[in-house]
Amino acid sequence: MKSGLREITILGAGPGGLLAAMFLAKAGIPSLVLEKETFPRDKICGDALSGKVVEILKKLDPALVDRMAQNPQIIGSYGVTFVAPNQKALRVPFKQDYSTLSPAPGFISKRLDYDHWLAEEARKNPLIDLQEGGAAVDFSRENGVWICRDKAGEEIVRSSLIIAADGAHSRFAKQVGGMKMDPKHYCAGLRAYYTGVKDLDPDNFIELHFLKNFLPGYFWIFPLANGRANVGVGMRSDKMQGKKINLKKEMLRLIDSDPALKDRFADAKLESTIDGYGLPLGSEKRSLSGAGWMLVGDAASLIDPFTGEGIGNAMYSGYFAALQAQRCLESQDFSAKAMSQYDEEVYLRLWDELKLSKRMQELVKYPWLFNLVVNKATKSKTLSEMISCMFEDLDLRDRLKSPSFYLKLLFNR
């Protein structure tokens, strides 16, 4: 599989690298794509789309989207359902009116199903050049060129700007990047699949349930295409660890007994094993490049540390690692001064949310708080929109800066 030597090369086939590698080619710039597995392919995950994906594939192509809301596997949702502990439920929208929206401002799908979609778009283009089935696992760099090699020693390709995009358990991140797991800024999830759970929402809201015998942890049923369902639970590894939580064994408690759940699950059926994974989330700002490389979604840990959301955050960053990658051609300036632009315009996109979702998760550790809010919320439009943020872009980040903000919602009547 050795290519030589090429100008970008993307390390990992996700939502991140391909919206990088699909941006770049739109600029008439060619770029190498490994992917290790072959599609279609599973990646563990909750499954849902958001509104930043919609988004960035506009800005993309508009004609994306259409496309993907005629891929059956694929369906519309149209917002979110956040259950508090005491069972108070917040249905917020992601667009208000939404009944009239075509196609949907959200989506969900199985990442089997969505990654593939994804991959054969990218194929269509020529400038993409996207190898499957090899894995580029030691990276050294010389004379400002990164050779590439796979497990053997072998070299794979030599290239002048790496984009790593490779997910959480990026090589790339922890060997070059410096990446560290710190289970204060990490959680740890499981996903399985259902059928016949009952009363899944008719607008396909996902649901997000903060039960009060499992925090700070919390729920999720996503639906999906067929009446299926992405069922699945999610807590901060620190936590996890500090309880000595053994989470398959809760997840199928709570299904099992938990007043809020047990009826709807009743009838259910696993149709999937029950997988984990580890989340890094972008709860702390990190360095997310150097001389000659970015990182890029996961590899990048930037996933919201309050609702698990991750492949719109990737598909961002993907988008401002193909701009910094254009910008240095131009220049021919590869050096950590001039890649330093890219951490810059990532956190400007992303950091007040992701700080905005860090409170959010702290909240939960205060059941009495968090019901408070889900209670406010309920009665104010406001605070249902602050919410909403996280999922969809509202220009509500200036007033999230302040703590005052959220006294005088919470304790002013």
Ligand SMILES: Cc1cc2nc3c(=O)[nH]c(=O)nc-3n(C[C@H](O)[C@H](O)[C@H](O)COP(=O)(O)OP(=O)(O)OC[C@H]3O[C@@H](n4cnc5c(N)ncnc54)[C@H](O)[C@@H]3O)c2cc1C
Contents of the next structure:
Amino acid sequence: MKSGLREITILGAGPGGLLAAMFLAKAGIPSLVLEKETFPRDKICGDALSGKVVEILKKLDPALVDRMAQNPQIIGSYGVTFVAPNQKALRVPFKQDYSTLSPAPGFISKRLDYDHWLAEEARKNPLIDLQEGGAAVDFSRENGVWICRDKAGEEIVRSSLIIAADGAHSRFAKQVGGMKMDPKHYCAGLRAYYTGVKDLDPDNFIELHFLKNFLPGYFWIFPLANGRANVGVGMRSDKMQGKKINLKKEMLRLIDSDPALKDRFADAKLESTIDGYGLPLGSEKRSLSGAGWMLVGDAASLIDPFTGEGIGNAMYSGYFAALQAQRCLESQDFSAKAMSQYDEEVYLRLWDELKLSKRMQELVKYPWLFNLVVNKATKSKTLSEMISCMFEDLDLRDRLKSPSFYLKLLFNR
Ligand SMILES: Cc1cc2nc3c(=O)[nH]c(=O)nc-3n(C[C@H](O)[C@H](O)[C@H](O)COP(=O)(O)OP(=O)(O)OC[C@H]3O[C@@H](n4cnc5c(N)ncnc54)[C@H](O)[C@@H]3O)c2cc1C
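Please supply the coordinates for the form predicted in complex with this ligand, as a counterpart to the form predicted alone shown previously.
All chains and molecules follow, beginning with the one already shown.
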């Protein structure tokens, strides 16, 4: 595959890369998207598409959300159930009075289906040249022009600007962006598909279990179309290394013997392999761009450190990369200084959330506090509504980090 000279090349057709291409196309700007796999392709993930995904798709084109909602493989989800270490469950709708909401505030879909759907949507636009089945693995820059090469050293394309959206193992981020894996800001995750898990939520609430014997890790059950469920575990890499944990063994042990889980999995069938992948967390600020390049999504380490959500953040960064690319083309300025506006915009939108989630991630260190919040919230309508609003309202979420919030909880009956 030789693609000549292009102004903009996007590496990777995951949600981050595709959104960059789609926003560029909306502005009338063509791009080449290089994808190493061929769609439909799998991506190891929890498969939960948060409200942020819906929000950014609406910004691109509200009709997209309607089409997504009509896809039978992409099901609406209306909330999240937190299960505390004391096994108390707190069911928190993403929005109050959710039963009348259309489209749903969140969705869940195998990435095999969601990414394929999004790629097909992107392909409809003639300004997007999506080329599959070829990985760019080597990058050099001569006289302001990037040269991307494949494994055999063959030139694939020359380009003024690279948007690297090639995921958690991004070659470009390592080779050019100087990104290093830091176990304190990285999580390991496993994912499996099951059928026959009992008592899945009737409104497709996703379930996050903080199990006493598995802290500071978490276990999830996310309902999917056709009675299936995405089941998985995640734990911060430094914690795992410290405790010498074998995640796969732990996951199977929990399914077999944890009192909150074993009955629900008694008749369940594992219908996939159990696969792992990394989650580069956005719990510290990094440099996301340089002369003629930007990092997007997992390549830029933008996953929420508390919820593990990375799809929405990848799509948002794709949007900001498209805005920056447009500015570069207009001014013909691809310098690192010009590009740094991209970093500013990404963190202006995401940093407050990421910072708070980092604090909430630390809360899991105190199981008693977790139990306390959930105990109180199951008894108090006001508190459970407040937690529900926290998904929308950052100021409310901010209260979680204040000691007075917990004091009030302790003494408020
Ligand atoms: C176990 C697990 C559970 C998760 N659960 C959730 C969840 O429930 N909800 C959520 O929002 N997030 C979740 N995440 C995070 C989410 O999967 C990522 O944040 C998201 O996929 C990032 O999107 P992206 O476009 O940046 O990268 P990706 O989705 O990884 O896409 C990158 C693309 O680049 C391609 N590529 C790679 N290298 C090259 C190359 N050299 N040349 C060309 N193409 C290349 C890949 O094939 C891929 O298509 C989870 C992650 C893991 C590991």
